[in-house]
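The form predicted alone is given below as one chain in C-alpha cells.
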Amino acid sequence: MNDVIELLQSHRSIRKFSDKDIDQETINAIVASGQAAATSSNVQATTVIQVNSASDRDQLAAFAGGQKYVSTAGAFLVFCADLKRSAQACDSQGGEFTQGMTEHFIIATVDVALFAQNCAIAAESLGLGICYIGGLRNKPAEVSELLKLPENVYPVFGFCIGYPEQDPEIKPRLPLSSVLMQDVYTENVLQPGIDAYDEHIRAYYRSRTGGKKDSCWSEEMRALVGKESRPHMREFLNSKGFTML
C-alpha cells in the first residue's frame, strides 16, 4: 500500500461545503489533472465548462433534482463529451466528419470518465471534496440551452468541488471477489457475493443514519434498474447528432 492507493480507497462524495474559495490556479491544476488522463486515439473529447454565475448554477441546481450542494460547492464545474472539435479539426483537412457513429459516442464517454476521475483523484489530493452529478441528466436540453452547447457535445455530468464540511463514512463496495474474476466470468460467485455485500451496506446505512435507513443493495438496483431510466436521453442525444449508428 502507499499514499496513492490509501487516497483512492478513502473516497467519499461530499455534498456539504465550506464557503471557503477555490482559487483558479487550483481549478487549472485540476482540470489540466484531467488532460493527462488516458484519451482514446488522442481524441481528447472531453470539455469541461466552469459555471461560475450564481444564478445559472441556482438553475443546474434545479434541473438536477434540486441538489443544493450544486449551488453552495466552492466550484461547479460541467463534464461535456466533445465530439465538435475533432469534427472541426477532420474538416479542416478536408475530411468530411462521419456523425453519429457509436463507436465515437462511446469514445468520447468514456474519455469524459477517464477524465473527471482524474480530476476527482487530483482534487482530493488537495484535501477538496468532490461530488458528481448524474442528475444534469434529468434536463439535458434545458442544460444544453443554459451553457450553449453546441451539435455534438452533451452534458455527461456535473461536478462539486470545495472544503469539505462533513466527514462522511466510506461506503462500502462489493467484495473483491464479486468483481475481478479469472479468466472468464463466473456466473456462480454473484449471488454469495450480494448476499454478503447486502448485509454490509444495510448496516452501514443503519448506522449512518441512525437507524433511519434501513435498506440493502439489492433492494436500491430493483428501483433503478427495475423501471425506466431517464428514456428521454434516446431522443436528446439523437437531437445533439448521437444517432448509434
Second form
Number of protein chains: 2
Amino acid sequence: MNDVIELLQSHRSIRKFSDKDIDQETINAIVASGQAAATSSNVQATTVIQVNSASDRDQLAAFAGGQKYVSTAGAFLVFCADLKRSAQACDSQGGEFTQGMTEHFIIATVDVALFAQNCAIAAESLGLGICYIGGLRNKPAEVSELLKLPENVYPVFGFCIGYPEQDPEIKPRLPLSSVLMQDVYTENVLQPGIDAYDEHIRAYYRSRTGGKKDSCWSEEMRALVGKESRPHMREFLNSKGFTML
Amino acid sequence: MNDVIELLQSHRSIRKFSDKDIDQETINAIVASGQAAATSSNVQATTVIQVNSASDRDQLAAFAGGQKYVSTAGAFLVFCADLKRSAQACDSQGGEFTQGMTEHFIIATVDVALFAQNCAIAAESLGLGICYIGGLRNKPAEVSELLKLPENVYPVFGFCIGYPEQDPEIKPRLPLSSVLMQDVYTENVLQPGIDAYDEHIRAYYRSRTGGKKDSCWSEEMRALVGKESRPHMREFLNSKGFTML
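The form predicted together with a further copy of the same chain, contrasted with the form predicted alone above:
Up next: the whole complex, starting with the chain shown before.
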C-alpha cells in the first residue's frame, strides 16, 4: 500500500546485533516518537529506563532467563508503567492519589505499550532491529530493585535495540479472517482459522529448521496458557501499589 | 530524522471526520499491519470487531459517554483482548486452559495495544485520522453484550478511523528528560519536569482557547487519579474470567 505499511508488515524480532553503537540522539528521537503516541487522558504513564551499565545489563539478561541479547544489543530500555508522576502531580494540587484501581492499571499498561510500539516503528524506520523482553517479568521484584523503581511504578517489559546481524523471516500470523470480525464476535470462525494457521506455521517451522522443529500454534498455546504463568505477578504488583481494586 | 519519525511525531487525535467512506481493503490493510506487531510468545491475543451497524455505533457512542464521533467516523473498531482463541487451541491439544492469571491478562492487554498502535500508524500513513475510545470501559458489560463477547475476551478500547475534517495542533508532552532516565529511576527529575510541563501546557491551552481553558497537567492529574476510576472494572473482568490470580 505504501512504504510505512510495508515497514510495519516487515517486522521481525532481532536477537543478534552488531557491535555498532547507537548514538544518544537516535535514542532520544526514538523515545520522543514514543511520547507522541496517544495517551489516555494525557496521563503519560510511561517512564523509560535506558540501562547502560554492562553489569546491570548482564543481570537483567539473567533475570530474563538468560537472554544474552539483553547484554549485547546496542541499547537496552526498560519500559515502566508509572503512576508515581501523576500521583505526585495530583497530590501537589491538594488531591489524594487513589491507589490500586484496576482501571488505572489498565490505563498505564496500555499507555506503555502504545509508547513502546511507536519506539519500535521509529527504530525500524532507521534500519535498527528490536526485540521486546517480556522475560523481565520473570523477576519483577529483582528488576525493580536493580533499577530502583519506586512504588506505583512497575517494569512492563524490556526492549533491545541495535543494528541487526541476522535477517530472519517474517513469522506468519493467524488468518485475517480469524482476528477481524464484523459487528459481533463470531465463534465459528475460530477453529477453521486455528486449523489453517496450525498447518501454515508447522510448515514454516519445518522449512526454517530443516524439519527439526515440528510443532503448531495449538501446541504452543497448550504450553503457554495450559499452565500457571508467572504466578508471582499478582503479589509483586500488590507490593508496588497495584492492588487491582 | 526521516518521514516515518515525522509521521509518528505528528500524531493528534481526530474527532471530526468527513463522510467519505473507507473501503474494506483499506481496513484490512490497517488490521493486517496490526497483526504484524510483536506478540508475546506468539499468543496473538487480539480480536478486532469492526462495527458497521449504525444503531450499534450509536449505542457504543452512548456507552462511551456521548462521544458522537464513534457514530460518525468512517469506521469504528473495538479492540478486544482475546484469550478464548488460545484457550480453545490449548484444550484441543489435551491441555487445560489456566484461567485468570494476572500475567495472561498483562500479556493480552499489551498485545492488543501493540497491535492497535500499528493500526494507528498504518491509518495515519494513509492520511486517515484516528481516536482511541477508552470510554467503552464506562460500560464494558453492555459493550460485551452488544458485541456478543464470550468469556476470556474483554473490550480494551474502541478506535475511530476516518478522513479528518479538522486539523488540531499537536499536544505538547512532558519533557523528554522526565520520561527517559539513565540506569535507575531518578525521582528528583520528576518535579522540575512537571513544573516545566505545567507551564507549557497551560500556555498551550490558553492560546488554543483564547484564554478560556486555563489549567495545567497537575490539575488534570488531580481530576484523573485523585478519585476512583471505573470501579466496576475489577468485577467486570472477574465476570469474564480475568480474575487476576
